[in-house]
Each structure stands twice: as C-alpha cells, then as structure tokens.
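The chain below stands alone, shown as structure tokens; this is the form predicted on its own.
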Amino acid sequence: MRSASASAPGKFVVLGEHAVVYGKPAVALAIDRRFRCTVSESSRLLLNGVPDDLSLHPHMSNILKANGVGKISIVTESDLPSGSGLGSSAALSAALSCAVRTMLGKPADEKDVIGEAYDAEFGAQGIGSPMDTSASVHGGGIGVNIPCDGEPLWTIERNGNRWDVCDVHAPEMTFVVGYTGIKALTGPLVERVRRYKDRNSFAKDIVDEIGSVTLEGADALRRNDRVKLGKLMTADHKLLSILGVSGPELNRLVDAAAEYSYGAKLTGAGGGGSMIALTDRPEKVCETIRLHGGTPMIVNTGVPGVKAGKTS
C-alpha cells in the first residue's frame, strides 16, 4: 500500500495584505508551525480515520480531484490555529499537495506543487493571491511584486493581475504573534474590500498607499532597519482598519504591544485572527498581549518550505 507525509509551514505578512489581491506589493514570512499530513491508498475516503464528505473541506477537494484521486486516508495534524491569520489553509493545501504527488509519483518540488496549491485556495475562497501559498511552499521569506535580486520564482496570472513571487533573505529578527481566539473566514473579508474598493474611490487609494508602504517596508526589511520597518507596520495597520478589516480585540492587542515593540500591526485577513509585533522584548509583549486578552507566541522565521518524506 502506498503512502506519503508532507509538512508545510505557516506564515505571517509583514506588508501588504489585501492590497496584494489587486497586483499590489506584499512580504510574507514563514513560520516554524507547520500544518502535516499523511495519506495512503484506502478502500473508501477516510480524513483522520474517519469516513467523511469533503464537500465540507473545498481545499482537500480541490487538490485530490486535481490529482484524480477519490478513495484516500488523509491523516492532518497541525500547529496552526485555524481562522488565525497564519495560513493554515494555505499550508494544508502545499502539505496535502506534496504528500498526494508524491504517493503517486508524481513531480513534488515548489514549483509543481504551487499551482496545484494556489488553485485549491482560489477555489475554495473564490478570491485571493498566491502570497500564502507561496510562502508556505517556499518557506523562508517571500516578496511579491518587489524589486527582486534575480529572477522571480515564479509567475502567477488571475482575473488580470500577475503576481511576480521572489525569495526574500530577512535578517535575524524577533516578532511575536497576538492571536484573538477569534476566527475569520479569509474569503468574506477579501470579498468585503472588493466591494468596498470597487464602490469607493476612497478605498482604492488606500489600497494604493498599502502598496507604497510594503515597497518601503521591504526595503527596511532587506536593511535590517528595525526602527523603520517597525514604524511602516504601525501604519500598515492603520490603512488596514480603515478598509474596515480590524476590529476592537486586534486593535487592543496592537495597541498594548506597542509600547515594547518597534511596530504591530494585524497579520492576514483580520476581522479577529492574529497580530504581530516586532520587538527586542519578547516576553514584554507576551505578558501584555496575555493581560490583554490574547494568546501570545513567539514566533521563528527562516524556517523550509514544503517538504515531503515518504512514510512507506
């Protein structure tokens, strides 16, 4: 019988969220919590030992009939909350990905499985880019649509915009994550912006300035400029509670880290989920993200991307 196991990590984004749906600049970090799985060959659909319908899970869907696979054990486990603006949709869809091509000997490296990945997320929200999928398949750090030092890593085009993804070096640094306990559903939020930019000339300038604040970011990132980086997150979160995507338990937590750290801002879709500080006093900023009603981690960047390891 055959069988394969996957993992993938999650990520934060620096800059850039929702703004990147439209072409515009993001950078997005991986993170050591990973998202794993195992499949094998099975009589019947089996997810985590159990018969299921995965009408109930798009993602997995989408990647099985991408592969033409119907009968199949699926066994996750994952470190990732999910609704908590980590990814961890995105990393089931990379591990899950590589873990079915490489049970049916199939072609299993980054650029194989970010398409297959890409799609299970597009088609499972109806909207989004490639930044998550990318970040959890390359792992390390991913910019898109930045000034990249050689060739990008790939290319993904939808609905008229083209996200060129490249592999971002960002320097030791410490970020903690705030998660709200409160979980989001990434495609409503997205959708929400889209009306919001398409009626509002308004939002779409913000949207625009979300872009010159990640090109100014990624820059600061590249130069180790804590201080400046810090600052550009700060305001990226205020742009981001303007296109109305925070809410009053991020903006606590933003708040209460503030004052030890060099900047926060809310990470991923928003309407709850998580936030990130970058900051020199990691504990501080647990304990007051922990008095404030948040969940803290302390989070580890320059981690790999999708990787697979056959179990049989």
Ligand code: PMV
Contents of the next structure:
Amino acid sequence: MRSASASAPGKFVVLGEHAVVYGKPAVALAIDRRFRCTVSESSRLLLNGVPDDLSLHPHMSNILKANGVGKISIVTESDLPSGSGLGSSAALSAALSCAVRTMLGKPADEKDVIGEAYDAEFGAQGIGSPMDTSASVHGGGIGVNIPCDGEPLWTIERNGNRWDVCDVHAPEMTFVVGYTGIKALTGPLVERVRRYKDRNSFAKDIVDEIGSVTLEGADALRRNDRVKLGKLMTADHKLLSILGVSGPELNRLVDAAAEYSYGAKLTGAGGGGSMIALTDRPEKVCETIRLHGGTPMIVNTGVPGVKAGKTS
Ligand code: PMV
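Return one more block: the form predicted in complex with the ligand, after the form predicted on its own shown previously.
All chains and molecules follow, beginning with the one already shown.
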C-alpha cells in the first residue's frame, strides 16, 4: 500500500493583505507552526479515520480531483487554528498536494505544488491572491509585486491580476502573534472588501495607499529598519480598519501591544483571527495580549516551506 507524508508552514502578513488580491504589493513570512498530513491508499475515502465525502473540505477535494484520486485515507495534524489569519488553509492545500503527489510518484517540488495548491484555495474561496499559498509553499519570506533581487520564484495571473512572487530574505526580527480566539472566514471578508472597493472610489484609494505603504515597508524590512517598518505596520492597520476588516477585539490587542512595540496590525483576512506586533519586548507584549483577552504566540520565521516526509 502506497503512503506519503508532507508538511507546510503557516504564515503572517507583514504588510499588504486584501490589497494584494488586486495585484498590489505584499510581504508575508512563514512561521514555525505547520500543517502535517499523511495519505495512504484505501478502499474508501477516510478523513482522520472516519468516512467523509469532503463536502465541507473543498480545499482537500480540489487537490484530490486535480490528482484523479477518489479513495484515499487522509490523516491531518495542525499547529494552526483554522480561521486564525495564519494561513491554515494554504498550509493544508500545500501539504496535501505535496503528500498526494509524492504518494503517486509525481514531482512535488515547490514549483510543482504552487499551482495546484493555489487552484485549490481559489476554487474553495472563489476569490483571493496566491500570497498565502506562496508563503506556505516557499517558506522563509516572500514578496508579491515588489522589486525582486533576481528572477521571481513564479508568476501567477488570474482574472486580470498578475502576481510576481519573489524570495525575501528577512533579517532576524521578533514578532508576537495575538490570536483573538474568533474564527473568521477569509472568503466573505475578501468579498466584502471587493464590493466596497467596486462601488466606492474612496475605498479604491485606500487599497492604493496600502500598496504604497507596503512598498516602503518592504524596503524598510530589507534594511532592517524596525522603527520605520513598525510605523508602516500601524499605518496599514488603520487603512485596513477603514476597509472594515478590523473589529473591537483586534483593535484592543493592537492598541495594547503598541506601547511595547515598534508597530502592530491585524494579519490575514481580519474580522477576528490574529494581530502581529514587531517588538524587542516579546514577554511584555505577550503579557499585555493575555491581559486583553488574546492568546499570544512568539513565532519564529526563516522556516522551510512545503516538504515531503514526516516533521515534528
Ligand atoms: O486570513 P488568511 O490567512 O486566509 O489571509 C488572507 C489574506 C488576504 O489578503 C485577505 C486574501 C488573499 O487571498 O490574499
């Protein structure tokens, strides 16, 4: 019986979420929290040992369809709460694509996995950029539509948007994630911003401004200028709030962390999920996040992307 395992990391968005859906720049870093899965040939479709038709798991069914696989056993394990803004569905799509391809003896390097994983994400959500999937597949740091040192890793085009994705070597910086505990679905939040932007030129200006802030921030990140990067992160949070994707819980954690940070903002789709703070005082930020009702995590970056094999 053939079987294979793979894993892929979650991510946080340093700058540029939502605007990246319309081809604006973004920067995301992979984190040391992973999604793992093991697949094996089976006489029926099983998810974590239980028969399942995957109707509630469109990312998974899209990957199986892309590989012409019907009956299979999938066992999953994740360090990433779903709906936490940390890219759990992209990590799932990347890890499952890599595991299934490896089991079938197909090539499963990052360039083989990215298209399939992004198609699974896009098919499940109906909207969205390849930023999350790229961060999860490549690991380390990625920039979208920012000036690249060298060739892009890959270019993806869809619905009139184009995303050139390149490797970003981020210097060592400490980020603290604060999870609100509120699960938020990415698709409806992205759709809400799209509707707002389509009927309101003011919202379109905000999306453009997020793009400019992100370009400046990508440069500050490369130069290791934490003060500038932090200020731009906080500015980005304000712009995202104007787009309507923050909320009282996120604002409470962002405000609380601000005192001990260079800057703080929501990360990912918003509406709940998580915020991040760039800080030299991680213990203090964790304490204040806890005091304000959030769950803190000190995350490490510079981690590998999708890979076949078992990982702890
Ligand atoms: O919350 P997450 O991890 O699904 O991140 C979504 C990022 C968005 O920019 C809001 C959407 C996208 O497809 O880029």
